[in-house]
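Single chain ahead, written as structure tokens, the form predicted on its own.
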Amino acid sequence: MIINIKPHEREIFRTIGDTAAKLGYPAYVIGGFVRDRLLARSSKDIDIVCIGDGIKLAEQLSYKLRPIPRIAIYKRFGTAMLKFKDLEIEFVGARKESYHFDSRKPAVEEGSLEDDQNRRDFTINALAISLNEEDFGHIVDPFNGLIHLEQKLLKTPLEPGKTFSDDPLRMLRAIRFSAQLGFSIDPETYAAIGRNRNRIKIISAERISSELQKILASPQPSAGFIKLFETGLLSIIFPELYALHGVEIKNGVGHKDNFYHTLEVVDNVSKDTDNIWLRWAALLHDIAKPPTKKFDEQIGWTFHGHEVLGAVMVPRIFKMLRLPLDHKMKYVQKLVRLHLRPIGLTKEEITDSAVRRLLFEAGEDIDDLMLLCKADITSKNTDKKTRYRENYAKLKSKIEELEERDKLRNWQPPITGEIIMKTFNIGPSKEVGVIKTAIREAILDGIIGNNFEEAEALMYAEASKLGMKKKEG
């Protein structure tokens, strides 16, 4: 394998090597940067390990760089970080670690390069490049990481049960790297994840969420979520998603497995967009199917209201996973609530009024909603799938036509509550809401145009019905 080092990277590596030599510290590039460059992936994060004081090495190096970079020092962890051009470089002294069973925070002591490589999570992350004069650029590979890169294989350097028990987050990292890189996991390593799955309970929700985000952002997220399911991790870290799995049969009638359907929808969405929050909406769109599942003797299995309950569940799931409880959560909540609406419109004649209402409710997120809707067409019945797609295309065309004509995206009625209160000299009241609703519904139904004049005329007509008179003067 050839590692492609850019000129300014070679320059900084030479400078680090010279600085380390003056201090008497053998130094190496290690970990993700080496792995990614061997895989022809870009990387701006560089980890330097030295046999000595990593903080002192960073400080001495900074005096040689121009402009002199600021250093962030973390004495508690024995690390230092500085930025040089487009690179973030972290320095640490080589160490060996030992773990207490109920904690992933190790007891640390100084060690050799071999000790440092032993503590790495996977063989492909234990690869190191020498920055020392006698063997500059030589790859140090004690665990056959180069071979595993070629084999696209994830394997732990030491016995996997110890690796995962010491730091259970590594189980999620194995699955995340597998999803990101398209690698398989060594069978013994994979089996150890299942055996040690309960150790994941000592990991914080924030760290779990970070790994889930990266799995969801991978080229084919289903690959990661299936491994989470197979190893038993999913039932611990995301029980609501795990609950989608399985098919119940009653009177000879079954329903589709909503877990695998959901993953298919996520993969479909991922082909069209990198928007992580749209991918979350795809992952959660059917999340309320288990609690809404009922069997009807006439029509079989139903999931009535799962979109409404699903929207209600979104904030709780975001809170559990330490995801942001802001506009991103509300965006996901909206798409979950509306995900049935587009296909529902295609089951009957598509009226202008229904499309206007969809545009009004979806607002600026209408395009993302339609992407989710298209991704949700997963029927194995070829005729049904073709019919759904034709109806989808028809609806999309109708939306574009009405959007162009009526300008309803992010639309607000031309008569506001403030105008109504000022016109009739009243404060906030039920009457204001009645008039606003009448105007909005009339415009959405196409009874009046989307303009101030017609809306104002209707305001007076509705006010008259309520016995309200215009303020004099």
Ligand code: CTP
Given for the second form:
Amino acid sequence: MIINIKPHEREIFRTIGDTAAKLGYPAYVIGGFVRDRLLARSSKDIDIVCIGDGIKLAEQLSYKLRPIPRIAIYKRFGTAMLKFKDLEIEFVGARKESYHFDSRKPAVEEGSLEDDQNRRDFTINALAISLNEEDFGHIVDPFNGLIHLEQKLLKTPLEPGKTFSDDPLRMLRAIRFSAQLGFSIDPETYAAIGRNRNRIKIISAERISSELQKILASPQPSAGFIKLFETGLLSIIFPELYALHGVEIKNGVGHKDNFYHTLEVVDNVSKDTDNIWLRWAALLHDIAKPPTKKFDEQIGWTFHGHEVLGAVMVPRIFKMLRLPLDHKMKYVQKLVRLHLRPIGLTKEEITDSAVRRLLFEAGEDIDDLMLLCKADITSKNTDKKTRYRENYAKLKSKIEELEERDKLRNWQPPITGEIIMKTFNIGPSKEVGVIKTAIREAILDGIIGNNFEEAEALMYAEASKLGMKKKEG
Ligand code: CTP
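Alright, leaving the form predicted on its own aside, put up the form predicted together with the named molecule.
Shown next: the complete complex, the earlier chain at its head.
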């Protein structure tokens, strides 16, 4: 098996091997780096395991390297991290038990290389490369990890119940790796996830969220979310998303399964973008359908206001999943709130003023909103789908045309509150707001042009209605 190691990596591996030999420690590269190199994926994180003291090895190595690397030592966990050029190299002594993967737990009993490989999550992550003189570059593969790489298979080295109870996050990691790499999960391992699902409750929200982000960033996120659903993990870690599942039938009328619809939208949007926050918007766009669902004898199932309630739910979900509560959340919220608008517009004659309003509200996110809207067209009815697509294309060109003409993206009306206050010698007040709104609405409705002169004239007209006069002098 030839492993594609870059020359500067080979050089550092030799130096690590020599340094370890002087200390009498056998040393190996292990885990994700080995897996990724064999899969020709890039990775800058290197894990070194030695049969000895990992911190001592890192310290000795740091004296030899030029430029002098930065080193961080975590005594309690028995690990050291060395930053050398563009590489991050972590050192650890081989262990018998699997505690250090959840870094809040302290280091445990020393062990052999085999002990260390035993306690890893998947056979493809237990592969090691020897850095020792006698067999430098050889792969140590006690669990058929190489065959499983070939077969694109995720399988635990030990009985899966044991591997998962050592760190229940591994159940999510299995699903994440399968989505990321396009691998299948060994049936026994998969069944064990279902049996052990409740143990995920002891895992911190931060660790869970990091795996969810990686599933959502994968080429076809639905593959991961369906597995989360099937194993029963989804209802525990993300009940709001789980609640989208299912079809209710009343008077012979059913609605679509909003879980599978949502996943289709996420996959669709993922073909067009790597923007993880746009993918979040797709995942959450219908999140309020369950709480807004009603059956109307005349029109059937309705989800009135789900876009508004959905936007209200976004901060709570972001908080629960420890996602950032900043402009990224606001962006997702905005897209969820506006997601029906573009396609709603196409149902009637598309007027300039409706498009102007959309442009004004969406601002610089209009293109992303349009991508979400396109992804949301998932009807099984081909006629309907074609009609929606045509309308979508029509709206898109209308937006482009109006954008070109009116330049409404990031638009601010030509008359500001400042100007109003100065002109009439007044302070911040209700009147300022009334005049500003009147000007903005008139421009968006196309009653006046988007220019200073016409806006100024309207300002005077509105002010006189309010009994206000221009400041003299
Ligand atoms: N590992 C494990 N159980 C965990 C986390 C990690 O057994 N819960 C082991 C695996 O051998 C893994 C290695 O530690 O390959 C490094 O972990 P990490 O850097 O978290 O994962 P990678 O496999 O490198 O993959 P990624 O960087 O994509 O998370």
